[in-house]
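The chain that follows stands alone, in the form predicted on its own, written as structure tokens.
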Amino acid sequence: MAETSSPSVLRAETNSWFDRVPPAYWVLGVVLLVIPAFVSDFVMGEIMARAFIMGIIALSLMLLGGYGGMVSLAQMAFAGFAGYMIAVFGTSAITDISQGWPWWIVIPLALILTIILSTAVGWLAVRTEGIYTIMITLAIAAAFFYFTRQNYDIFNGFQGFNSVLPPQLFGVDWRGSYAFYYLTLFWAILGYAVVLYISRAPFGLALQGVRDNPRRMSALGYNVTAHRVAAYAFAGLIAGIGGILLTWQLSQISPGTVGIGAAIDVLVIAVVGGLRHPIGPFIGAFIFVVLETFAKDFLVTLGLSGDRFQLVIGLGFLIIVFFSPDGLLGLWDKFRAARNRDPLTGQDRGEREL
């Protein structure tokens, strides 16, 4: 007779993934959820849609950097061109290039096309390594900048599109503060659970392993180079949803979306986090906006120009990479780590009581 399992045990097995879901996760849920309630419609609007919409652009790039070993500059071109796409084939005021299509086709798509983008990009890239790869995304991003400008057939030059609405879905007002809060709460948080899935399961495993120690990879039958390119592939679905979440927040999309400036500004927000786990950019892509949004502000109380705000970040960039190489991420491991340490022995606290 088959045995049957006892219901404390089937109970143990339906709950354990609540189990490994860490405390702290669950009240930062709950306050991500009702902190609507408390703050005005510009911290919703303007930091934290904001900051989740960076952070997932940025959670591409710590898909390739943190888990591939692999720093791409062009992510911020995936983004901006997934918000092209939602405007060429969507609606905009410039009705002579927009198309017109409706959103269940036009938001496939556009994710259906940035992905082959960022493909054919990651086919070239993963050819070079390190300095070299750098170079080659960022030179991809430059054109890609340049190209948008003085196109006007396509991309409509300088000006841009203006007037990119998400659709009435539903019948929600997405460009509302509050839906659009929530919309963008959802993609970060489906962005954040899926690749920290990927980084457990056998291709992120694979991948880390890759990142490692290629040539060993490759004894073993692995394909390395196919690894890579789908890393690249993946990360580029992920930059395109937040470039068109981007591009709704702000109404439009324009070359200035894309350039130089923000593909660096990417690579700030995944650094100042941390490269080697998921939340690292939504830390980074929070502490950046703030900067972003008050440091000008901050310095003409001080009596300094406000277009200096840049200045600030860099500094704060400086400052964090310096004392930690992980970012923010491993700082707070180092303080963790420190709590557990003897100041008397410099032992840990654990070890000694073993």
The other form holds:
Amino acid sequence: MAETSSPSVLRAETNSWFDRVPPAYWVLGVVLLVIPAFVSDFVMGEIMARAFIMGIIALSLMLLGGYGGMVSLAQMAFAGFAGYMIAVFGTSAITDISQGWPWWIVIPLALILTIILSTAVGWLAVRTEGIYTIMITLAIAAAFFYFTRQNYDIFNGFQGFNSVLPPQLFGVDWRGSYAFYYLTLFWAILGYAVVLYISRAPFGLALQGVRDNPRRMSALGYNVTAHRVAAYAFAGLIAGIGGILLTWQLSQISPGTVGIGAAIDVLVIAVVGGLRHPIGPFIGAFIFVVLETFAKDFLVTLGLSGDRFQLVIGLGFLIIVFFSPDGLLGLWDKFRAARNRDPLTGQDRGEREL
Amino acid sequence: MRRFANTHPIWTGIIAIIVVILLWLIFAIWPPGLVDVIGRKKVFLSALFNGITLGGLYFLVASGFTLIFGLMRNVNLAHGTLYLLGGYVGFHAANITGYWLLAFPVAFVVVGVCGVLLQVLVFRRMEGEDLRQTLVTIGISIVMADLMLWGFGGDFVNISPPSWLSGPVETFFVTAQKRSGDLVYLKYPIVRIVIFVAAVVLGVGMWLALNKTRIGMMIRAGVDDRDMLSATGARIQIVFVGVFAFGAGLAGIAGVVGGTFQSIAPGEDIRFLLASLVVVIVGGMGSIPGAALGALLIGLAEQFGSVYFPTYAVVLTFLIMVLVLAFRPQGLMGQS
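Could the form predicted in complex with the partner chain be given as well, to go with the form predicted on its own?
Below is the whole assembly, all chains and molecules, this chain first.
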């Protein structure tokens, strides 16, 4: 989408921002806004809202991995940490631990603590590069999982917290399927727009420069480490928002939510969608959630055992990363490039209006 | 060692003091005051020995991982899967044939062949693409984990050692003194001792092979500069396949050892993948002595942690990793 929009941006520099929004956004926006009128509560709550939430968490990984070149497996841990903080400082069924503070303290506090955690982890992780980053963040995610499972004073151990509910605000029950759908949609769109904005803002451009050639950026006077750590901090904020929404959706948080499998799921989502554009994580999340929900039924209809749905997801992931390292977005680009190629000369016919 | 002592006199002193304290703790009969503070000596000694033997197991898994990474820069996140596969293969081999010892070569060969397949079909196609290798091996481990759950079931599997290796043996370590003046000696499972000795022998053998043989020379040259090695005419692809097969085979053997030590179950693959990650991060990527040191440290930390502060045992392991990363990012024995 970004690629198609860029020529029009150049052409219409003087127009208002309203005219510059590509038509595809209008179509998608209208579809997402009116969809609740046509689908069931289950589809809204369990598929759409969950896809938005997982998309937000994967978006934070996309920001780090796509623009920063740092693939972090700790994003689910940040999300889970924010969810835990909501439960610890807000209200839950575990009244011994939960402080029961009002939401306008709890939510900012949870997000600030998450940013501090992700900055600390980022500071540790940016001391390493490439594959080492993946291993270290995986190890940190595992450490957080085991810590929450064994700590009973703050994280309530194996059981975690249940009945963690969103606040009753403006007289709206945010647990209701419509309200929650629009809540997640709002944050997904906001996250998408902010990440897209950042990618073109000076900070994002410098971050992409750091990804492509850290030495040159450093020679130009940019502080490479600070940019990377700042990217971690910001990704932590996005993951934290996703984590709070996830906790509200499940109305509970437990070590199982932040396990190693979940950390890898986030990676799968981001990579299957594509790490080069912020729409990728949402595409990946939608496909993942649909597969997660229906793979069992699908296998049963084929006459196979429904227990093997992990196998279907794993095989799908394997096939996509094996053939297209850029995920589905990469496949789409390949397809477009092939269509644009002139069959006689084999040369690119240039950009066409699609 | 002398060079280390000359360049780091303070560290050498600290290490020497720790070693002396440890030796005293191991061999002395503890005075009652000490027992009141940190518990009985028997608990301490078992934690120590369990830590050391667990370190031996971690070394077996991690040395293959670090060898493959050091030579080929291949990140094999399916290494834990190879471990688990080795355990299952060894279990069935031992059950069918009835010989425990036969489980080792069978697991080595089967898992080694899997490693060759991985190298030829996956890693050779995406040389130098770190992220893609990582993702593909994660995908493989997800698929394999589910296939193994399907094929071998979800139960805990325990490989039982033969009768001549079962049961405890009395060691010469004194744990306490009775009122009558008799000394109480520590009893320890013989199978753990045998396996630990085997791990040490294997480690020393690997070190000798790497440092004293022609093939070892080629591997070390490949670790330092792959392109120059292939330019001198060495058949580098064959070396790669060989090292990958050997590293994978070691993971398979480690699976059998793990199945005898503890048990094999779904989820153990992730646990041992993480363990080998932490071990090689602490010890230094691509270094066999580093893997040995890291494995020993992590094994000890896990066992002492679970005895003396059970709530935070796992966190202690990661704390070591964080400290190493913060002060020596290349690992304890890694080259900067």
